[in-house]
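Taking the form predicted alone, here's one chain by itself in C-alpha cells.
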Amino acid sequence: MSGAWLPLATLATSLLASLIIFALPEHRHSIRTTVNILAATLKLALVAAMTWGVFQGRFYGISYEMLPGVRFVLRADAVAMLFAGLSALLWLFTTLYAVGYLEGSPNRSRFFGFFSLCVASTLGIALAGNLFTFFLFYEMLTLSTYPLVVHRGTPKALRAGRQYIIYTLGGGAVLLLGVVLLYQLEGDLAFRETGHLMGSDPARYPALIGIFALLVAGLGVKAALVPLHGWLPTAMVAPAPVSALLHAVAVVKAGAFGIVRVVYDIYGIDFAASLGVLEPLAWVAAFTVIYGSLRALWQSDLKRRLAFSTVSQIAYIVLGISLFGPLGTVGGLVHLLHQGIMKVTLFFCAGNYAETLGVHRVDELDGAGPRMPLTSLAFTVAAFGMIGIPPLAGFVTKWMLGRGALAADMAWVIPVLLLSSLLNALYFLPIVYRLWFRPLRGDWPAERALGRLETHALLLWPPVFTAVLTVLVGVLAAAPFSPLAWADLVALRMYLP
C-alpha cells in the first residue's frame, strides 16, 4: 500500500533501538546513550516528514488481515499526527533528560530497554487505524511501563508498581469486552474522521450506549478518570524520567486519546450526541477536574500535587470531546499537546528539585529560586501557563473550552473552568512564592563542579527548551503550524466529511 513505509518504518526506529539496548552490556553506556537519541531524532524526523505529508493530503498507512475477518491497521491521518507529533517531540527531550537523569545508577540497559518499547506503543497507538490495532499497542503499553514504574526495586516502587497493573490491566480487559462486542454488533471497524455508526439499526441503540460506557470506562483508567485515578499519585514512587512519560507524553495521552478515537472516529460526534452520552462524559470530564485539583491542594509531596494536577488537567480533553461544536473540538485536542508540553516541564523541574537539592517537599523548597535560577524560571512559566494566564499555552485551551462551552448551549462549563483556574492558581503559586520570595535555605549541597550551570547540563536544559515551547505556543498560536491551527485542522475535518 502506498506509504506504508513510513508508520513501520517509525515503530521500528523504537523496536530496533529496544534490541540494541537490551543486547549491550551495562557498562557501554556511550553506545546506549548514541542509539537512544539516534532512534529518538529519526523518530522525530520520521514524524515530521508525515506530518507534513498528511497536510497535504497524502496517505501513509499499511492494513493486511490478522485473524478471519479482522485486520491489522497502521494509518497516518490528522488526529494521529497530533499525538505522534507531541510523543515524538517530547521523548526526544525526555531520552535526553533519562540519560542525566539515570548517569551512574544500575540496570540502565533494562531501564532504556523497555523505554523504547514504551515510545513504540505509543507511536503503535496514534497510528493505529482501527480498535483491534488500537488495543494490540495500549496493553503493549501496559506491559512495557510496568518495569519503569518498579525501576528502582524499592517495597514502595513494588507497591506501585502491583497498583499500576491492576489497574491498566483491569481497564484493559474492559476495554477488549467493548471491542469485541462492537465488532460482533458492526464487524471490523476502521477509525474515519466522521465516524461510522450513523445509521445504525435503532433497535441496536441501547447496546452501543452500554458499549460506549465500557470503552469509555476501559480507557478512563488510563486517563485517570475519576473514580479511576487512584494508580497515577501512587505511581509517583518511580524516577522523574517516568514521572513524565506517565503524564507528559504516553500514558495518560494515551487514554485520552483513546476517547478521541471512540467519540469522533468509531461512533461520530454527530452520533455520540444523538445518543446522549456526551453530557453525561462531560459530567465526569468536569467532576474529576474539580476533584484533581481539590486533592492537589493538600498534597506537601511535590510530584504527587503534580499528579493531582494531572488527573484534573487531562480531564480538560475529556471535557472538549464532550462539547459538541467544532469550538470544544479544538480546546480539548489543542490540550493533548499544551498539556503535555507544560507538565513535561514541571516534572523536569520536580526531578531537577529532588537530584540536585535532595528536595522532594514543597515545603522544602524555600530560596530555590536564586539557587536554581533556570530551573525555578521554567517551572514558574509551565506552573502560569497550567493557571490559564495569557498568553502562555493554558489560556489558550481554556479560551477554547469556554468559546466551545458556549456555543454547545453547555454554559454550566464556564465556572467549572473558573473555579479549576482558581485552585490551579492556590497549588501552584505557593510554590512560586516559596521558590523566588522565601529566605534562601542553607543546607542544601554546594553547586556541582559544573562551570556555571546550576545543575547537570542534560537535566537543565530540556526543561528550559519545554518552557519556552510553553510561552510560543501561546504567544504564536494564530501562526499557520501551531498546535492550534493544527487542532482547527482536525475538528475541520471531524465535522466536515
Partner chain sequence: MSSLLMAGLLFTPLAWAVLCLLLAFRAARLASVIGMLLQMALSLALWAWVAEQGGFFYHLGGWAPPLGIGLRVDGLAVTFVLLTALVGAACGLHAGLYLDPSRPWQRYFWPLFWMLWAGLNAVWLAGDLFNLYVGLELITLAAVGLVVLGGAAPALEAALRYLFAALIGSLAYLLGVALLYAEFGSLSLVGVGEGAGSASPAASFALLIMLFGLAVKAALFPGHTWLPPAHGIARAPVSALLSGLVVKAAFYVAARVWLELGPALEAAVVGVLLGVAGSAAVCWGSWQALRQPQLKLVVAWSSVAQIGYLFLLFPLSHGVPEAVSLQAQQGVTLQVISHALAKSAMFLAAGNLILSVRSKRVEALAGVSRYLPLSLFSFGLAGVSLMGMPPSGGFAAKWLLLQASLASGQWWWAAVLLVGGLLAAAYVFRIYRASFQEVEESDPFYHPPRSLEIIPLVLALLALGLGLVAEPVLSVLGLPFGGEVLSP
Second form
Amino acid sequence: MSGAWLPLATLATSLLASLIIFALPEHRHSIRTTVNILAATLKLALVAAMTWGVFQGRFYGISYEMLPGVRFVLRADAVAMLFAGLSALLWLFTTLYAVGYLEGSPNRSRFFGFFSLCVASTLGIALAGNLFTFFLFYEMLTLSTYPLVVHRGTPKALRAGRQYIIYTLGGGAVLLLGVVLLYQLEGDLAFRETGHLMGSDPARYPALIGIFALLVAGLGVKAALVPLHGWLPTAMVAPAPVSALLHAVAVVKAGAFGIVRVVYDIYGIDFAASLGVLEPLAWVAAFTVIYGSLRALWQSDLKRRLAFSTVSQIAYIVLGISLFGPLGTVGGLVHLLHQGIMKVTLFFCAGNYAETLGVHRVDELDGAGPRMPLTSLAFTVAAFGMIGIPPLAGFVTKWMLGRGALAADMAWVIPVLLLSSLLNALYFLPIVYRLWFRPLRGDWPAERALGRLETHALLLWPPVFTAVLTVLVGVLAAAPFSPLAWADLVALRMYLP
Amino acid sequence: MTSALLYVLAGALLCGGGLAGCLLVRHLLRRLLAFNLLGSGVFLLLVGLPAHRHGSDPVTHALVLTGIVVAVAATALALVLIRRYFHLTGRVSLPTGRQEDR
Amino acid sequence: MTELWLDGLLVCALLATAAGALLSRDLFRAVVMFIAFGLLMSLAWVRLRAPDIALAEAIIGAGLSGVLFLDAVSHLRRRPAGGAAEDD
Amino acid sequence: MSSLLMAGLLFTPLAWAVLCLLLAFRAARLASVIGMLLQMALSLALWAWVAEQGGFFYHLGGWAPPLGIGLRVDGLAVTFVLLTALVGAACGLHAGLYLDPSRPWQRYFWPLFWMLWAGLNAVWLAGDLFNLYVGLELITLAAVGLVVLGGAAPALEAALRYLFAALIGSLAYLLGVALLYAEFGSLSLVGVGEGAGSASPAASFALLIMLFGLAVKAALFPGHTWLPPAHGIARAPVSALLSGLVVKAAFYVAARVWLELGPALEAAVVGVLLGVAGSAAVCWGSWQALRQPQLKLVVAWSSVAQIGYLFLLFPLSHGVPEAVSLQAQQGVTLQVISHALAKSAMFLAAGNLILSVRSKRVEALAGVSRYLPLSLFSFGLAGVSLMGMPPSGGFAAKWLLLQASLASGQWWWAAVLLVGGLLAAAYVFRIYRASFQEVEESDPFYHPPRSLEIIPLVLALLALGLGLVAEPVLSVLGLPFGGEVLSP
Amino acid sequence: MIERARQALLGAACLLFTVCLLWAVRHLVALPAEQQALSVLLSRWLPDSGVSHPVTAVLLNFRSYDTLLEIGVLVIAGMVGISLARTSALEDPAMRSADPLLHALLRLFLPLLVLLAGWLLWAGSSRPGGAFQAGALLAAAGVLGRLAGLPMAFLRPGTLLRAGLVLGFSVFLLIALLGALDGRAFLAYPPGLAGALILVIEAGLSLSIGMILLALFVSAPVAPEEDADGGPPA
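Now that we've seen the form predicted alone, could you pull up the form predicted in complex with the partner chain?
So here's everything in the complex, that chain up top.
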C-alpha cells in the first residue's frame, strides 16, 4: 500500500498537536502557540502535496478491517482534496486568529486541544473512504466541538451546548440507522465517483429511498437544513473563532460534504435522479435558502444575522448537488469552498468588532469603517461576495448554479436564486452602509486598545488575507488550480460513465 | 423408591416456601432463616431426584456437603452483618421505598 | 409400607417445622423451629442414605447455625433500637 | 508450557490472598503489585498461547469430566482472563494509592481483592456447572466483603441488600443445576448440552430458573435494586471492580448456559422476555442516572442501563441465522469488554473527582474542568464508550448489535440501542455541563497524585481504542478448540 | 398500597414458581431409571483415589477444585467477620456462666468433642465423616466453651488468628501446586501419596474450618458501648 503515510500523517499532525496541547500546562502559552502554528503549517503543506499527487493521478489510501466485514478506509480523491484543502487552509488562519482572540483568557489549553481535535475530525471526514469511516469522524466532530461551544461556561453557553448536542447526537443516531441499514442491504461500499447502486434490484428501491431520507436527515442536522437548523443560531454564544470554525470550516460543511458523498459516491447522481430523490432535496434546499435569508433580515445581533446567512448559504451547496448535471455539481462544490472563505472573513470581522469595540449589534456599527478601515474593508468585500457581485467568489457560484438549473430543466430555481440574492443584499448592504456612511453616535460600548494597528495584529491579518482570497478565487476562477477548476475536474470524473 | 420421591416433593415445597419467605419477609433474621430453608429444599432435590431415579449417588452427597459449607459461610457472614447493622442503626429490616432517590 | 408411613410422617414434620420457622410470630420460637427442622433434616438425610450429609446437618443445621441464630436473637432483643451512632 | 501457565493462573490469586492476609497494608500492597505483574504476565502468555495454538480443555487433578472438573480454555475465556488481569491490576494499583492505610480494616482489602480475582478466573474458565456455582459464590462473598469494608451503616445496608439478592440468585442457579443433573446425569456444560437434544419441559424450566437467578445476580431490571446502593457506597476502586467485572461474571454464566442449552430447548419466549427486561433496564437505568444528585450513583445507574444491552444477546441468538447469531455474540462480547474498561475507568475517575472536590454531589463539579482536566478527561473518554460513540469499543458493539437486530428482522432492538445511546449521552453530558460551569474563585480543589489520574486514563484509552482493533480481538474470541486435552 | 400490590405480585410469582417446579419434578421422576454414568465411573476410579470412602474421594480428589474454592468462600467469610470485629476484649463478662456444674460438665465435655472430631477426621477416608464434619464439631466445641466464658486468646484479631484461618487453605493450595510443578495438572496428587496427602489436607482443613466458624461467632458485636467507626466518605 504505497502512499498510505500521507493521509495518515495529515490526520496525525492535528491529532498529535491536540495531545501535546492537552498535556501542556495551562501557562505554557508560547510552546502551545508554536505547536499550533507548526502543526497547521505542516498540515497545509501535506495537504498541498497530496493535492498535487491526486492531480497527477496518484493514489493515497489506507484500508484495514476494523470490524468483521467492515473496513476503515482513508482515501484521497478529488472531492476529498477539495474539502481537505479548504479546512487545512482555513485552519491556519483560524488558529492565528484564535491565538490573538483568546489572549489572556482562561482555559486555553482545553480550547486549543479540542480545536485541533476538531480539525483532525474534519480532515478525517474529508479523507474517509467509505460511509462507515465517514460516520466515525462525523461523530468525533460532534464530541470535539461541544467543549468549544460551551467554552465560556456561562449558563447561556451551557444551554446552547445542550441544544447543540441534542440536535447533533439525534442527527447522528438517525445517520447511524441509515448507515447500518445500507450496510445490511448492500454491504461495505467504498466511495466511488460514479456511485454503487445503479444496478440494484428494483424491489429495493423503496428501501433505498427510505435510507436516503434517513441519511440526508442525519446529515441535514449539521448542514442546518430547515427545519433542522435550530442549533446554529443558538451556538453563536461561542467565541468568534469557534463560530468561524462551525460555520465555515468544520461542522456545517461536514454535513454538506456528507450529502455530496451520499448523492454522488454512494447512490450515484444518475441513480439518485432516477430514484426521484433529487427533486425533493432541491425543494428543501430552496426553501432553506429563502427561509434563512428572510430570518437573517430581522436579526439585529450581528452574529445571529451571519448565522442565518449561513443557513441560507449552505443550502446553496445542497441545491447545487440536487441539480442533475455537471454544472449544478460544479456550482455546489465550488460553493463549498467559496462560502467557507467568505463566511470565515465575516466572522473574523464580527469578532474584531466585538473584541475591539465591544460591538455586537448591527445598529452599533455606525461609523466603524473609519475606525477600523482594514477590517471593515474585508467585511465589505466578503459581504459583496455573499451577495454575488461580480467578479467576487459568490458570483461564480450563483452563475454556475443558475446555469446548472437551466441544464437540469429546473428553471424554478432561477427565481429562488434571484430572490435570495436580493435578500442577501437587503441584509448585508445596510451593514456596509452603516459602516462607511453613518457617523459615529457617541462612544463605543467597550473600546479596547489592542496594539498599534486598528486592532491586534493576529486579529487583523487573517480577515484581510481571506478577503483577498475572496477576490482572487473569483477573479482567477478560470486559472488552473482555482477551486472552480478543481470542481470541474471532480464533476468530470463523476459524470463519466 | 417412593420414599425418595416423598423427600423430593418436600424439597420442592421447601423451595417454594423458602423463596416466598426470602422475597416477602422484611425482618432480616427471618429472611436468613428462609434462605436456609430454600437451601435445604434445593439440597433435597439435588440428592433426592437422582436417588429416586438411580439409587444413592455419592457424587451428589459430595456436592451437597460443599453446598452446605457455602451456605453456612454465607449465613454466618450475614449474621455478623445483621448484628452490626442493628448495632449501628437499631434496625432489623432494610428500609424500603424511596431508597433509590437518595 | 411402614417405612413409607414413617417417611411420610417425617416429611410432614419437616414441612410443619419449616412453616413454623417461617410463620412464627415470635422470633425465638421461629429459631427453635428452625433447629428442630435441622434435626429432622438430618434424619431425612439418613433416610436418603446420605450419612455424611446427615452428620454435617446435625452438627451445622441443628448445632452451629442454631446457636448462631439464638445468639443473634438474644442480641437483637437486648438492645431494642438503641443505636444512635448513624454515621455516613 | 500451557499446563504450567494454567497452574500459575489458578494458584497465584489464591496464594496471594493468603499472603496478603498475613501481611500489613503496605507490605501487602507491595506484594500485590508483584502478584499483579505476575498475573498479568501469565494471563498475557496464556492469551498468546491460545491465540496461536487454539483452545483446549484442562482437566484439574488429572480427572476427566464428567466426574472430574474440566476447565474450558477457549478464546472467549482467555480474553476475559486477560481483561480481568487488566482491569483488576488497574483497580488494585489505584486502590493501593486511594485507600487510607491508617484505617485498620483496609488491610483486608488485599486478600478480598485476590479472592475476587481467583473467583473471576474460575468463572471465566469453568466448564462445570457446579464448579460455576462455587466460583459465583466466591465472587459474591468477596464482593460483599469489599463493599462492607469499614463497616459503616450505609455500607452495611447496601451489603446486606446485595448479599441477599446474590444468595437467592445463586440458589436459583443451583436449583437449575440440580434439575439438569437429575435429567442428564452430568455436571459438565458440554455433557449437559449434548444430552439436551430434544425439548424437555424439566430442562426448560431448569434453564429458566437458572437464567432468572443469574439475571438477579447480574442486576437485570427489575432485579437491579441492589446494585446502585452497593456500587454507589463502595470505595471507588471497589466500585470499579464490581461494575467492571463482577456483574459480568453472572452474565457470562448465563450466556454460556443459554448458548449451550437454549437452541435445543426452544426457549424463544425466554429470550424475548430477557430482551424486553434488558430494554427496560436500558431506559430505566439511564433515566435514573439522569436524575441522581450524586456522581457515583450516576455511574452506578449507568451500569444498570449498560447491563441491559448485554441481555439483547438472548433474543438475537435464538432462532436466527447462524451468521446473525454470531454477530450478536460478537457484539455482546465487545460490549462486555468495552463496558468493563470504560466503567472501571469512569468509577476510578469519579473517585478522583470526589476526592478533589470533597463532595459526592454532581453540582460540586463546577469549575473542575479548568483545574483538574485530566480526571475529567478520563471520565469523558469513558463516557464516549458508554454512549457508543466512535471509535470506542462501545460503538463497535453497538454497530454489530444493530446489524444483528436489523438482519434478524427484530428492528425494535435497534430502536432500543439508538435510544439507549442518546439517553447515555444525556447523563454523560450532564456531568460535563456541571464541570464546565465557570466559577470565579481561584483553584479550590485538592489535586490527587498524578499516578491516581493516569490509571483511569489508561483504561479509558483502552476502551476507546478497542473499537479500532475490534477485528483482531474478535478473531481470537472465535477460536475453535485445538482438541488437545491437558492431563497427565 | 403499591407495597401491597408488590407483595401480592411476589406471592403469586412464588406460587407459580412452586407449581412449575412440581410440574418439572413430575416430569423428572417419570423418566426411565437407568444406570448412572457418574456412579459407575466413581466406582471404577475409586481405587486410584487414595481413599475408600466415595464421598471423600469426590470431595478431595476427583472434584477437589470445588472443595478448594469452597474453603476459599469460608476464608472470605472469616476475613470479613474479623474485619468487622471491633471488640478488644474477647471475654464478654455478661456471658460468663457462674454455674460450677456447667463448668465441670464442660471440662468433661470439651475434650470429648475434640476427640470425636479427631475420630471423624480419621474415619473420613473409609466411612462417613471427614474434614468438614470434624471442623464443624471443633467449632461447636469452641462455641460451647465461649458461651461458658472460657478464655480464648487465640481468637483475638491478630496474626495468629489470621494464620489459623488460612492454615488449611494454604496446605491445600501448596499440595495442589505440587502436582503442577511435577508436570501434571493442578491439584493432581503424586502417585501413591494421595491417601496420605488427603489426610494432611483434611487435618489442616478441620482446624481452619473450626477456627473460621468460631471466629465468625465471636466477631459479631457484643458490647453496646463499642465505637461505631465509619469509613471515610467515598
